Structure formats: structure tokens, C-alpha cells
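In the form predicted alone, a lone chain appears below as C-alpha cells.
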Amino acid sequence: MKYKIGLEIHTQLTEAGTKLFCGCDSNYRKYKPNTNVCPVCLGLPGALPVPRKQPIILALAVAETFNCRIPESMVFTRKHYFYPDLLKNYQITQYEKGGGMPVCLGGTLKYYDPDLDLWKKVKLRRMNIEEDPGKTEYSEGNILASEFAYVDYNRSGVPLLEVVTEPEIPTPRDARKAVEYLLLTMEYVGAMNPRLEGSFRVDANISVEGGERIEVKNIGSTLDLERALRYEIFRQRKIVEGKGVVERETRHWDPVRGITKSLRSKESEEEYLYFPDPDIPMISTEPLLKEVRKRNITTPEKIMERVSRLGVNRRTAWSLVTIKACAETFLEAVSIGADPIISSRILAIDYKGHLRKSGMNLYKRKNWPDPIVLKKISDLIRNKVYTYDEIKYNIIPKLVNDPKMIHITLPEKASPEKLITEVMNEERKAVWDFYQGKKEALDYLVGKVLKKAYGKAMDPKKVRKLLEESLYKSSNIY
């Protein structure tokens, strides 16, 4: 049974510095409730909105990145609805009808599918800048179970960029990948930090053949987006197959139970009573675009192409690119002479793995090695002073704890042959198990040799090879 998926992705321009129409801080998370507010973002009578330049610059930069058709002028409109977190009873946004004009029309959201090693595309309908409403918190944690709610207006007026796709996303997984790539691109552009709590929300629209469109509101993670879409496809198909009717409505995603629940009937666009905001004049985009084009804006796609041209395989290149701090470290190291193949393997595979195990923040640049240190390490491997595995097991764990490590020296090398003989004499049962066909015994013996060599450099692959040779030579004894 066929289905259609379209997304409305609400992304905060967290790096704007101010709210959209006033000078209050866009980084509202650090304030006590209802203290990061002013007459404008509280919608008090007589307070007039004044568009701030930086949020619009960032929105135009994102629009340029996705090859959008940017109009000569943009017009802000009022979208009317009534909810406690919206003090004015209307939201200032942009719309392509009713006399409005958004920051961009059309465009293409390209996104990478690493499983298929393929770039895919979905058409964009529009991008529009709008103000975020306040934040509603429920006494029981969700709207369905709570008797009352609290409203914090610190977020009210924070600039949002809403990205609306056409209903042509092929699968729930593609929806997830598309949103993840959009967020990654906006981070590279310098528009947002997608890891901040509440920095993006997705409204997913889905309909199966023979049913009306359903909107699932306020999905807060890309994983939940995929899960919610899979559930809705299943739910709607069951209704249609049972000769029931899927009626148009808005639903809520419950991530704990993994289901969607009905919230209300879906409003039509006419009910929002869109019209141009009379308090905000038309804004010319040409002078703002000139500023955008002076910036050195890059994208994950461009970085990946650059890394791939250095001979790095695409899977490793993508692993580098998905962490901006990792990609920047790699490119700086290569620019001063580090070997790209060795450096990419260190950063994208082993160093990243150790960072995760240690619980350190992968996205902070200070947690990644100094490019000069990375060059020194790659030179040691390239010049065959040490093997890659000797560096991997003896240096990288130390480097994670001290990314600016000045002196790169391995401990004195141990004699693997001597240690292997000692272990084989001490672990006779494990040796016998190996001869009985229990291959896991070999892993056990390798571990014992490495443990004996603790504090001294040793290549685990070399140990395994020598141990196997010793075991086969001694097989006639057992």
C-alpha cells in the first residue's frame, strides 16, 4: 500500500544572538523561567516588533546552501491561533499566500545515505522565518495525562527557520536521514547547535493510499521521527485494510509507549487567517544576500568531496564529516603535512571510539587532538617507526586524555616470544582447549600475553601471529 511523507522541520537559529524581533538573548536556556523577556516578546500592547538582522542573515545563508529561489523581498505575516504559549494570539511567520513572501521558495534538500553510499534528494516547498512561542511544561510530563500546565516565555520570540518539504520522502528512514543532514548543514553554516535541548522539532505529515493526511506534531528527535512514521504507516494501513476511514487530524507521538495519540482535528490553512503583518515593512533581500555571499560558507557535502579526493574511502570520509570538530581537525592536520589515510583512520575510527567510551563530548573541538600532534603520529606510522596497532593501543588512549600531548614516545618494547613462552607454560588448560578446537582460547591467550606486557609497547596482531605459530610448533608435545 503506497504512502506519502512530508515534513515541516522547525529549527531554532540558536547562533543568532538575539530573538527575532527584540534584543533578548536567543540562548534562553540559561535563564530562570520568565526572566529573558521584554514587552515585545511578551506581546504587550503598544510594543512593536523590529526585525533583527542576524537571524535573517543566517536564514538566507541556509537558503543559499540548498539552492533555494530567494525572492527580492520578504514579507512577514500573522498566523492566528489561540494557545497559552502564544501571548499575542497570533504568530509572526512567513507564508507564500495571503500576500506574504517567505525567505525562500523551492530548493532541494540533498542528503547522504551511507548504507547505500548514495546522495538522495527531496524537493523543498519553502523555508520561512518565524518566532518560536513560549514553552509549555505539563504537571505530569505530557499533555494527555496532566491536570495543569506551566508556561515559560523565555523562549517566546526566539528565531525559527521552518523548512517544509514536498510529500515525496520515500521511507521513514529517509525522513530521518534528511533531517539529520539538514541539521548537520545548519551547524556547518553556523546557524544552529542541533544538540541543544529543544533546538529542533519536526511535524510529520503522512497519508496512506485511500486515507486522509495525518499530522504528528512536535517530534523531538530524529530517531523518534522514524519510529513515529513507521507506527503511523502501520496504524493507517490497518484502518484502510479493515474498510475504515482515516480522517484528517493532528496526533501526538508518545515515545515511551511508541504510539501516536489523537490530539484534535486538523486545522485548515484558511482557519489561520494569514495576512501581512502591518507593523513590519517589506524587507529587501539583495543587500543581505551580498553579506551572506562574502562569508566562507561550506557544507558537509563539499567537505566530504574534499576528503574523498585525498584518497580516503567514502565511509571513513562520512564518519569524519558527521562531527564538525573532527573534520576540522583532519583538514588542518593534512594542510600541515599529515598523511590523510592514516589521519582519517585515527580520527574517524579509533580516536572517536575512545572518546565515546570515555563519555567525553565528541562535538567540542578541545577534545580532539592538536593537528601538529596528529601529524607527528602519522609520520611515526608512515616512516615505520611504529606500527599502526602499536600507536592505536599505546598512544591513542593517552591522547584522548591529553589532546595536546607534546612528547609522543612509546614505552620500551617487550619481547613477545619470551612472554608467549611464559604464558603457554602458565596457561596449559587454555593451550589444551585450543588444540581441542576451542578457538576462543586463542583470544584468551593473546589477552594474557598483552597483560604481561602492560606498560610496554606491543602489537596485538603480531602477538596473535607469533602465538599461533608457537602453538602449532608445540602441538606434538600435547
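These figures come from a predicted structure and were not determined experimentally. Positions refer to the first chain, counted from 1. For the two forms, the rigid core is made up of the largest set of C-alpha atoms that agree within 1.5 Å on superposition. First, how it differs from the form predicted in complex with the partner chain.
- Positional change of Val431 between these two forms reaches 2 Å or more at the C-alpha, relative to the superposed core.
- Shown in the overlay between these two forms, fitted on the rigid core, is a CA shift at Leu467 of 2 Å or greater.
- Between-form comparison between these two forms treats the chain as two rigid units and finds the smaller unit turned 7° relative to the larger, from C-alpha superpositions.
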Given for the second form:
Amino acid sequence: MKYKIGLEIHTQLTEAGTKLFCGCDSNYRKYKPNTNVCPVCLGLPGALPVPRKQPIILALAVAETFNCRIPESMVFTRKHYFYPDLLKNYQITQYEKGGGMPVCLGGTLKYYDPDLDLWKKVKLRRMNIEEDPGKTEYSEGNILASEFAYVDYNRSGVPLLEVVTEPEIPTPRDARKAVEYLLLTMEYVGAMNPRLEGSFRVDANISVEGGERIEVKNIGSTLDLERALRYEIFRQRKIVEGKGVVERETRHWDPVRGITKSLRSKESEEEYLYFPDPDIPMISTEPLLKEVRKRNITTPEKIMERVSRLGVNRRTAWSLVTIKACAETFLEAVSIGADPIISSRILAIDYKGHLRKSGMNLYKRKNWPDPIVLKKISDLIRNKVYTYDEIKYNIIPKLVNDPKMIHITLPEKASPEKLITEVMNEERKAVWDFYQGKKEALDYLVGKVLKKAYGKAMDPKKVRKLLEESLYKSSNIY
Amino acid sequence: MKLTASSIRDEIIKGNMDIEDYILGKLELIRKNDKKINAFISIDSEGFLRERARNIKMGIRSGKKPMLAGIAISIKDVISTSFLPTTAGSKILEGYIPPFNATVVEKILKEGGIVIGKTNLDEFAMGSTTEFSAYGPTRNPWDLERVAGGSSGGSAASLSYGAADLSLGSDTGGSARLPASYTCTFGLKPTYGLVSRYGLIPYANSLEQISPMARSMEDLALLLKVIKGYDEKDATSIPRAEEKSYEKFKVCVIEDLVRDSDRPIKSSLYNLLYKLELEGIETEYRERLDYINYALPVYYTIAFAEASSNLARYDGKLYGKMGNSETYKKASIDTRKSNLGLEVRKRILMGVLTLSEGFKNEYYIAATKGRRLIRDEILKVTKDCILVSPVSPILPPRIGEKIDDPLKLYAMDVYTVIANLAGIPALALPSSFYNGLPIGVQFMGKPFSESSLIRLGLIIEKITGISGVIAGG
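Next block, the form predicted in complex with the partner chain, ref. the form predicted alone:
Now the full complex is given, and it begins with the chain already shown.
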């Protein structure tokens, strides 16, 4: 049974610095409730919205990145609905009808599928800039059990970029990959930090052949997006197979229980009384686009190409690209002469693994090594002063805790032969086990040798090789 | 007695007049007369006014010469003040004190003006008689049985009985000019974008401008000079607006813009034109304009649509007390029903209708197209010619006379809405009296031709001799 998926992705331009129409902070999370507000974002009578440059520049940069058709000028529109978190009872947004004009009229979201090593495409219908409403919180956490609702307007007026795709995404997994790629791109553009709580929300439209279109709202993560879509396809298929009718409705995703619940049936289009906001003159895009183009915007795709051209394999390259701080470190190190293959392996595999294990933030540039240090280390390996593994075991764990390491001190090289003899004398039982065919005894012995070498540089592969040789040499004794 | 703000200001600067005495005199006048006239919704406290007067006095002693030194100014209660409640004439904003001043208020304070009180108006400026105020109607100081016009009726009345010597009104479709003509005062609706709207509680954003009001041409020009200019807080205000004055005056009369007026109004206008010709000012008579008959429906359609949106926010969340109801929606509806007046609710409903799917093309969209045609036509005519017309087709009606017939009420605005639709400046000033009732005349120029309108106004003031007149004075 065929199905169609289309997405509306609401992304906050968290890095804009200001709200869309006033000077309040776009990063509202650090404030006490209702302190990041002013007459404009509170919609006080007589206060007027004045479009801020930075959010609009960022939105245009994103639109440029996805090859959007950008109109000569854009027009903000009022969309009316009565709701507690919307102080004016209308949202200032963009709409292509009734005299309005959005920032983007159709583009292409090209996204990377790392498993298939393939670039895929989904057509974009439009993008529009709009203001985020405030936030309602309930005294008991949910609307039914609560006596009180509290509204916090710190978020009111934060710039959002809504990205609407055509209903042509082939699978729930593709939906997830496409959104992840969109968010990554917006991070590269400098428009948003997708890891901030609530920085994006997805509404998904899905229709299974033989049924009407269902809209699922309130999806707050890309993992939930995939889960919600899988659930909906399953649910709608069951209905169609049972000769039931899938009627047009809006459903709500419950991430805790992993199901969707009916919110309201959508018999007809809602009445939003759209009309152009008379407080905001139309905005010419051309002069702003000139500024955007001056900024030399990078995208994950461009970085991926650059990294691949340096000879790094696609898998490692993608692993670098998915973390902007990591990719930046890599490119800087390479630009001052670090070996690309060695550096990419250190960063994308071993260093990243250590960062993860120690629970550190992968997305903070200061948690990644100083490019100069990285260059020195990669030189040591390239010039065969040390082997990769010697660096991996002796330097990288320390580097994670001191990414600006000034003295790259490798311990003196210990001679493994002496230690091997010692271990073989002390661990007769294990040696015996080895001769009995227990291969894991070798791992145990290698471990013992490395333990004895504690604090000194020693290449475990070399130890293993030497140990094996010694064991075979001594086999005639046993 | 001739009493103008400019002459008072000069006496104050020279030290011939004490600001404190002057302001307390105003307060006394208000206490004595405002019960019957009802020009004010709120009046500043004596203590506050004394302190302000003393501060300005000290400034003058130290050599400052502020443009409005000590002048008592009344401000329409739809313009935000952080030191006095701002109600917009509505119950739903009762007791609301904005946390900020409108830009024009800041400018007035900076130039040493003294805001004596906030004046009455039709609720949210929706009306032409100030009878739709939640705080009772304002009476015309020239005849207490008659209205003072609207919606800036309180501002006009406060000037005409001398309670204030300058006033700020707002003009969405004639709201400053119509009351000016009913009270023998002067009102100027500036070019759209010349004066910041920041802090003006909106009725119809694309049409309205804060407008100076006064008892003489000189005073009007003085107040305009203080309040005009680009404001980064208003995206529709125009940066670096250049004056575009006429090289020589030509006044055009269009028969369509006179024909339906009452006889005293018509003869007052033609009489004035005759005198203008004697002064050597060229006048030209034209039969008609193509789109002018659509002005009234186009105006009201756009105004109501914008109003329905602007007033959506008054739902009990921040303004008005939200009662307990089963649902949030019902609570909002109840708050709106019990706190917004009938006329306001009527206009909201009509506005919603004109924006609804299925009606939008016939009403709102059609009106915006009509507006463009009217604007283009008016811009073409005013390029080399100042349009003249009556301000109102009738003399000030009696209180209660027009309120029951909405179509007649709306028709009072037929000559004034044109300037708002086209965004051009329009000046209303007294032309004569008829049976003791003031009659006004209107001049409309091309965008940013305010200086020409003021020059013409000064000529007319000299012809009529009506300047600085106080009712009963």
C-alpha cells in the first residue's frame, strides 16, 4: 500500500540574536518567566513591530542554500486565531495568498543518506518567516489534570523559519534524514542550534492510499518523527485494510506512549482572516541577498566534498561533517599542513569516541583539539616517530582532557621483550591455557604486558606480535 | 480675545508669564467647566503639574528655550502616556497605564510641553461625534446641545474652551479635521509616515496619523514641527522625508466634493474661494473625479478589516477582567461582549466578514484595489493643485441626532476619508460661522506639502480673521 509524506518543519532562528520584530533576546531559555519581553513582543496597544535585519538575513541565507525561488520582495501577513499564548491573537507570518509573499517559493532539499552513500532530494513548497508564540505550562503538567495554566511570553516573537516540503518523501527514515540534514545545514549557515530544547517542531502530513490526509502535530525530535510516521502508516493501513475510512484530521504525537491521538477533525480549512500586516512595509530582498552572498556561507555538502577530495573515505568524511566543531577543527588543521587521512581518523573515530565516553559536549569547539596540536601529532605518525596506536592509547585520552596540550610528551619507549619474558614467567597458568588452544589467553597476556608498561609508550599490536612469537618459540619447553 | 500657544510661549520665555500660575489657571478652568463639556477622561494631578512647571521654569532660567515652553497640551486618550491612564475611550482599557510613552509624547516632553490631561474620544476612535465613548459624550463648547465632532472630540473641545492651548488628536478618516471644523479650531492630518505612530493605539494602521490640533495656524505649525520626523520604532515612518512644496498656489474645487453639502456649508466655501481669488490665488473648478464616489465604502471596508484584527487582542488576557467560564473561548467572548461597546463590536464583525474566505475578494481585496485607483487619481490631481472641500457636509449635529442612523453617521466622513486613503496631508481650519456654529474648510495637498498648506492656511486666517478664538470668550 502506497503512502505519501510531507513535512512542515518549524525551526527557530536561535542564533539571530534578536526576536523577529523587537530587540529582545532570541535565546529566551536563560530568563525567568516573562522577563525577556517588551511592549512589542507583548503586543501592547500602540507598540509596533519593526522587522529586525539579522533574522531576515539568516532566513534568506537558508533559502539561498536550498536553491529557493526568492521573490523580489516579501510581505508579512497576519494570521488570526484566539489562543492564550498568542497575545495579539494574531501571528505575524508570511503567506503567498491575499497580497502576502513569503521568503521562498519552492526549492530543493538535497540530503545525504550515509548508509547508502547517496544524495537524495525532496522538493520544497515554500519557506516562511514567522513569530513564535509564547508557551503555556500547566500546574500538573497536562491540561486535564491541572487547575491552572501559566503562560510565559519569553518565547513570544522569537523568529521561526517554517520549511514546507512537497508530499513526496518516500519513507519515515527519509523524513528523519531529510530533517536532520536541514537542521545540520541551518547550523552550518549559523541560523540555529538544533540541540537547544524546543528549537524545532515538526508537523507531518501522511496519507495512505485509500484514505484522507492526516496531520500529526507536536513532534519534537527527529527520532520521534520516524516513530510517529511508522505508527501512523501502520494505524492507517489497518483501517484501510479493514475497509474502514481514514478521515481528514489532526492528530497529536504522544512521545511517551509512542502513539498519536486525535486532536480535531478538519472538515474544512480553518478561517484565519489572512491579510497583509499594515504596520510592516514590504521588504525588498535584493539588497539583503547581496549581504548574504558576501558572507560566504558553507553547507554540509560543500564541506563533505572538500573533505572527500582530500582523500578521506566517505564514511569518515560524513562522521566529521555531522559535527560542525569537528569539521572546522579538521579543516583548520589540514590548512596548516596536518595529514588529512591521519587527522580525520583521529578526530572522527578515536577522539570523538573518547569525548562521547567521557560525557563531554561534542558540539563545543573548545572540546576539540587545537589544530596546531593535531598537526604535531599527525606529523609524529606520518614521520613514523610513533605508530598510530601508540598515539591512540597514550596521547588521545590525555588530549581529551587538555585539547590545547602544549607539551606532547610521549613516554620513553619501553622494550617489550623484557616485559614479555617477565609476564610469561609470572603467568604460567595463562601460558598453559594458550597452549591448550584458549585464544583469549593471549588477550589476557597482552593486557598484562601493557599493564606492566604503564606510563611508557608501547604499541599493543607490536606486543601481541612479539608475544605470539615468544610463545611459539617456547612451545617446545612445554 | 486672541489667545495662541505661540504668544503664550513667548511671554513665558520672556519671563512675563509664570508657568505655574498659567497651568493652575488651566486646571481651574477645567474644574469649572469640564463637568458639562466632558472633554477630558483624565487630568494630571496638581502636584505633578506644579513640579513639571517648576522644572521647566528652572530650565528656562538656565538659558533653555524649548519650543513648547510650559504650554498646556491635551492629548487624545488613544495616544500612550506612561504617566496617565490610556483608555482609548473604552471600558476594556479602564485603568491601563502603558509602560511607555508614544514617540510624539516624548518629543512634546522634550520641548517643555505640559500634558495637562487625556481627552475624550469615540471608543478606539471609531466614530465621528465622540458619542461612542465609554466615558460619555463630549459637548461642543459653542453649543452644549451639539456634538464636538469625532473621534478627537475631546481634543477639539479642550482647545475651544481654552482648557488646553495645543492638542494632539489622531485622524483615521477625518477624526481630527471633523471636530476641528465643529469647534472653530485647526487640525492637520500629516502625510502618512511623517509622524511616528509608535504609541498610537491602532484603529486602522494604514490610514491613520497622529495629528496636531490648535487654535491658530501658527500654533498648528509649531506642534507639527515638534512631533514630525522619522522614528525607528515605526516601520511605516519615512526616513529623510523631504518637503515638497508647491511653487505657486492653485486651488481646485471639484463639484463632486461640494454638491451634497448643506447650503450654509456650500456658501461658506464659495464665499471663501471668492476672497481667495481677490487675493490673487488662482482657483479652478472641475466637475468630477472618476473614483471618488467609491471613497466611503472603500474607506470603511479597509478600516473595519484592520480594526477587527487590531482589536483581537482585547480578550481579557491582559486587558479587561476575564471572568470564570467553562472554556477559555467563552471567557474571551464574555469579556469582549461586556467590555467593548456596540459600535466597536459592530465594526469588528463587519471587518471579520470582509476578511473571511468567500467574502474577502468581494470586500477586502476589492477595497484595496479601489484604494489604489482613488490614490492614483488623487495624487495626479494634487500634483499641481491644492484640493479644497468642506470638512463636513453638515453643521455640528445635536447630541443623539445621528447616532441611530449608521449610514448618515458614516456619510459625515465623505470628504475627509480621501486624504487618508491617498496618504496625503489635509488641513482643516475655520472659514466662518452660521447662527453661532463654526464651519470649517479643508485643503488637501500632495504628499509632504505641509509647508504649502500652512502658508495657505496663514493667508486664509488673515482673510477670515478667525484665529485664537475661544468659545464664549
